Every structure is written in C-alpha cells, then in structure tokens.
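The chain below stands alone, shown as structure tokens; this is the form predicted alone.
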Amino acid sequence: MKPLWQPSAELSTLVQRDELMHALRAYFRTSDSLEVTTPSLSAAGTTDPYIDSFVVPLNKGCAWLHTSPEFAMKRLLAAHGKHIHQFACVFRQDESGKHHQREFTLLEWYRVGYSLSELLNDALNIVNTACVSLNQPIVKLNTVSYQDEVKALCGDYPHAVSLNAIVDVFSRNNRSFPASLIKTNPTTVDLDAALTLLVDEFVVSQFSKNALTALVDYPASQASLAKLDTHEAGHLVACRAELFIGKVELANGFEELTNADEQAARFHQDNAQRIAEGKTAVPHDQHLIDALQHGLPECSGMALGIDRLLMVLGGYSQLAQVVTFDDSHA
C-alpha cells in the first residue's frame, strides 16, 4: 500500500487524463461553444433527496458547495443564450467507494436549440473523442427505453405498474428484494426506488462494455429538472436520459425545464420528500428561479463524470487509480 502522502494515480495515468482533457477542450472549441467556471460555493443547495450536499459554516449562517455547476450555469444561459461547457470539480456526502468520491470532476454542458435527441448525438462525439485520445476503438449509440424494458418485465409502464409486479420479477428470477421498499401502502418515492433498483438489476446489467448505451424514456417522476413529454401510449415521460458503459453509469442529460413556476413546485416538492425521510429541507436556488422567469432558451444539457470515464475506457477497477488523491489519500 502506498503511503498516504503519496498521489493514488500513477504518472502514466496523470498523463492519459492530460491528454484527455486536451482532447475534450479541443472538441469544443469546434463547437462554438464557451468555457466557463462558476463558483463552487452557493447561496443554496441541491433539494433533490437523492443527494446530500456539503455544508460549508460561515460566520454568519452558511453555504453550500455544489454538487453541479447546473444553476449557475442555466442563469449563464438565460444571461446570453450562448453554448457553454464547464470542467467543474464538485462535492457529494456519502459519495465515497470503488465508483464514487466525495470530490469529483465533471463535464457539464449546455447546447441551446439542441432536443435530448441532438444532445445524445453529442455525447457520442465527445465519447468518441475521448476514446481517440486515448488510443481505444470508438462505440457506436444504443437507445434502450426505460419505459419498454419495465413493461417487457413487469407487463405495465412504470407509472401504472405495481410494487407488487416489481418484487414477483425479482421473485420470478430468484432475486431477494429489499424489504425496506416493501410497506403496506407504497409512496411514489418506495415505487421509485423500486423501479430503479429494478432496471439496475435486470436492465443495465445486460448493457454492452463495448458500446455507449443510452436509457432514455424515464418515468415522469423521475424529471429531476427535465421537461416532460408525451409517451406514445399517452401517458406523460420526462425527456432524461442516462449513459452508460456496460453497468457504469457516466452522463446524465436533460431537454431542460423552462418554466419557473413548475421548476419552484419540483423543489418544494423534493424538500416535503426529504422531511418525510427524515432529512433537513435545503433552501432551493431561488436564483435560479429568477432566471427562469426572465427566460431560458431551449436547450439540452448533459454532466458527464470525466473520472469515471477515464476509469471506463482506461480499463481501470477503480476511481482512485485516475484521481490524483483519492478520498484516502486526500
């Protein structure tokens, strides 16, 4: 084992994430689109239930730091409408394991006009451009539909289907299924958690190494900040999706909500899910808000976790190999 001092990648892998970067800015530079850096540190945090930002003390009351450059960066497009593209270092609790740090680096970036359909034709050029520069074959885009796989497993879309279907597939597959989702009346919330460890298990699990999988059709209460659509069955989706390499999850992009008053009611509806878990509400981005309601232009964009896909195409186990000081050594 390494003495602690000492960096947890190798020179020879600093270099490949160099190179890569390089590579990375290069592509956007061709794109007329411009870098930015906005502040780590923020007025607010993120609301969503998910994830748990880093509470920063100050002398008089507090801060939080980023755990994305997304508002910062959606209140840049509302100010001037222009591509932009950040490699933004941010922070998560409990992020911390073979796959995850409490410090990482994104790539977050915003193309305006772009559908999720243009963005995810972008993300595979990015993809690609990072596979060229570091000397691996380039991948072609596979399209899975959450909302087909969960009717192919359970008989129903995920907004009609049943806890009860989700644990008979695990049942069916001799899968256990954790009994903390299992409660006599199931919230939205215990049905999500469900469907996602659901797709995980019998979905992602299938996805090739050897290609960039894109899951696309997310059930609508799963939006985050997205826009919603309608399915072709009728029923409402939210235009998200996630990327993947094999089980590795790398991007996860939006067509981006516009609307201020239903983006107020989604925060405000994720700080009543975290009281009822028992975590403290966190004061939403009214900033944000504010630049909605001035107006955001349409666009799509998409954060991608440039750690882990030098781990990916690197063929690395693990984060620490390509960050020079992993949470153990920081």
The other form holds:
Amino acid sequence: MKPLWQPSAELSTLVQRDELMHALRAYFRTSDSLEVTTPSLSAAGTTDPYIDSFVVPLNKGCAWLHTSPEFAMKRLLAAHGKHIHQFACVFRQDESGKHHQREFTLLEWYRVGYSLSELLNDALNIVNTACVSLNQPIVKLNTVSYQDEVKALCGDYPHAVSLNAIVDVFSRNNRSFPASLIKTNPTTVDLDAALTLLVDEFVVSQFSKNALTALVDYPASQASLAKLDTHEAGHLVACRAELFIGKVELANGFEELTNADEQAARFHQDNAQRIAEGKTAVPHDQHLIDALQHGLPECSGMALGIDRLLMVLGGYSQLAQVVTFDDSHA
Amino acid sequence: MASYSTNEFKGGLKIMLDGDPHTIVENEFVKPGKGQAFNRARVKNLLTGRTVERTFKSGDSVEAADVLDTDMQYLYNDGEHWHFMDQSTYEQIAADKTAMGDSALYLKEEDICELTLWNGQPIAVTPPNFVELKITQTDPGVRGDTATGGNKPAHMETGAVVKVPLFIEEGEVIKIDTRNGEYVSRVK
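Could you switch over to the form predicted together with its partner chain, since the one displayed so far is the form predicted alone?
Let us now look at the entire complex, which starts with that chain.
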C-alpha cells in the first residue's frame, strides 16, 4: 500500500490526462465554442430527487455547491446565444465507489440550434478526439432505444409496463430484485426505479466495450430537463440520451426544454418527490426560470464525465487511478 | 433490533437475509447519472457457505446479524464436538462438524482459532493462516530429484493431506497455508 499522502494516480496517467484536456480544448476551439467558467456556489441547488448537493454554511445563510453547471450555462445561452463549453468540478453527496467520486470533473457543452441527434454526432467526435489522444482505436456510435428494449423484454413500452412484468424478467433470468420495490400499488416513481434497474441489468450490461452506445427515447417520466417528443407509437418520450462505453455511463444529454412554465412545474414536482421520500426540498434556480421566460434558444447540451472517459479509454478499472487524489485521501 | 443502511455496506459486514446470517463479500454501488441508486452485493451465507448476488434499493435498511468473530484456543475433540476456550474468561464452547468444516484437519491442541459466533453459537471455525504439522505418512522421494518438479501426497498428524515436494520425508515438520491447503516450507 502506498502511503496516504501519495497521489492515487501515477505520473504517467496525469500526463495522459493533461494531453486529453489539451486535445478536447483544441476540438472546441475548431468548432466555434466559447470556454466559460460559472460559479460552483449558488443560492439555488438541483432539485433532482436522486442527486443530493453539498450545502455549504455561510456566515449568513447557506449556499449549494453545483452538481452540474447546467443552470448557469443555460442562463449564458439565454443571454448570448453562443455555443459554450466548460470543464467543471462538480460535487455530489453519497456517491462513492469504483466508478463514483463525490467530486469529479464534467465536460458540459451546449450547441445552439442542434437537435439531439446532431449533438450525439458531436459527442462521438469528442469521444474519438479522446481516443486519438489516448492512442486508442476510434469508435462507432450505436443507438439503442429505451422504448424498444423495454418492449422486447416486458411486452410493453415503459409508460404502459406493469411492475409485475418487470419483476418477471428478473425471476425468469434468476436475478435479484429488491424486495422493497415490490408493491401492490406502485407509483410512477416506483416504476421508474424498477425500469432503471431493469435497463441496467438487461440492456446496459449488453453494450459493446468497443463502441459508443447512445441510449435514447427515455420515458417521459424520466425527462429531467429534456424536451418531450411524440414516439411513433403515439405516446410521449423524452429527448434525452445517455452515452456508454461498455456498461460505464459516460454522459447525459438533452435537447433542452425551453418552456419556462414546464421547467418550473418540473422543479416543483421534483421537490414534491424529495419531500415524499423524506428528503429536504431544495430552493430551485428562479434565475433559470426567468432566463427561460426571456427566451432560451433551441439547443442541445451534454455533460460528460472526464474522469470516467479517461478511466474507460485508458483501460483503468477505477476512478481513483485517474484522479490526483481520490475521495479516500483528498 | 440493530440494522444497517445500504450506505454502510462494505466487505465483511454481517447481515440477516431470509433468516440466515450472511457476510457481504463485495458491494457495488449502481447509480445512473439520473435515477434511483442501487446496491448490488455479493453475499455469502455463513451457514451454507453459498455465495449469491442480492440487489437493494439504496437507502434500504437490512437487519444486522448478531455475528461475532472471536479468538479461542482449541482444547480437544470428544469424537463429536470440538471444544474451544476463551482465554480471558476461560469460558468453553463446543463446535459441531458443520461449523468445523475442513478446519478440523489442521488443528492441534492449544492452537488459537477464530470462531464465528451467531447468537452465541459457533457457525464457523478458521484455523491460523499458517500451521506447522508433522508428516505421519508419505512415500519416499525419488533419489536425486531434489531441485525441481513433482510432488506427492503427505498425510499430516491432524488428518490433512497436503501435496509436498518429493524431497520431503516422513517424520518431518512442514509449514502449511490453511487458506489454500498448500505446502509453504520445511520447518527445521
């Protein structure tokens, strides 16, 4: 065991990381994007029911450390309407493990006028820029539909699927399903949790290690800050994508919701869910709502974990190997 | 009743599942960027030794198993039970064949073992990692073949059968790693 004062990454890894950052910045320079820095501390936090912020006491009151720079960057988009990107250290409570650190680096970027599929091609270019920088073969983009996969596994699209049908898939395959999720009258929240596990166990686990896979067509109930669209079968789906290499999740992207009223309603709904689950409500960013009211240009944006990207493409097994000091000895 | 939340999960934690005590072998935190988090744990049933995977919703709580690991001295075997003594309280405890498993094959009187007690009853006995035992029977080695290759079975005074290099002879004392049952070295 190395002494605890020592860095958790080797010097050769830090050199790789430095080269990766230069290559990514060069990519954005050629694509007319402005690198920005937004505040880490804000008077508002994320209301996401499953992401808990660090709340920092101030001499008067408190402030929230950002869990992604999304709100501030959208305010910039509303003000200036330019492509922007940022490398941001973000902070999330209770996330620690081989593939989680409470503090990690996100590359978050927004493209004005891009649809989600245009953004996915942009993301593929970015991942391939990283592949070249790390001397890895470039990858192709596979697109997998959340809707189709759930239908194939359970017989119904996610919005119509029953909890029993999901649990059946686990029993048929002899996989463990959490007892606490088995309920006679499951709520949408319970169903979304069950779907999340289903997709992780039976869909994501099959993704190729040698390709970039975009999981698209998320259920409308998991839209987060994405726009809704109508699926060919007639129901609503979210314009949201998650990117994976193998089963490691690298990024999350949206064709961004621009409607202020709907965004405000989603914030309130998030907080209602937080309260129902015994968590505290978080003050939402009213400045973002005001910015949307003013007018957010049609755009798509994505947040990509730089540490995970280096981990996966560099052939490392855990994040501790690619950050200077991991959570256990930060 | 004591319980643990999934965020306290780590290797070695003892929990009750389906009425049996289990130990967590490995715990994987499964958390999509957005959405419910889960803990996928590999757990070992301390009674049957079987290892299975169990998934929990993060935040669930699980009953703690009243399982205690304690060092005790091996005294004797009465033909049915193996008797151990707590060296500070002199309290004695008997372990049956199931709890002993293969451990009985390595134990000499007075050895210090780790006993796993569930509700005060022994469910597993772990011998010291290394024991030194005398060979009671082994075939003579082939003369001249002392340096490399080949091994042969040797019967120990306690009942274990260990593969030893050909140059080892009957009556010698050898050091054995009880975790894999392998020969380590000769003891002078």
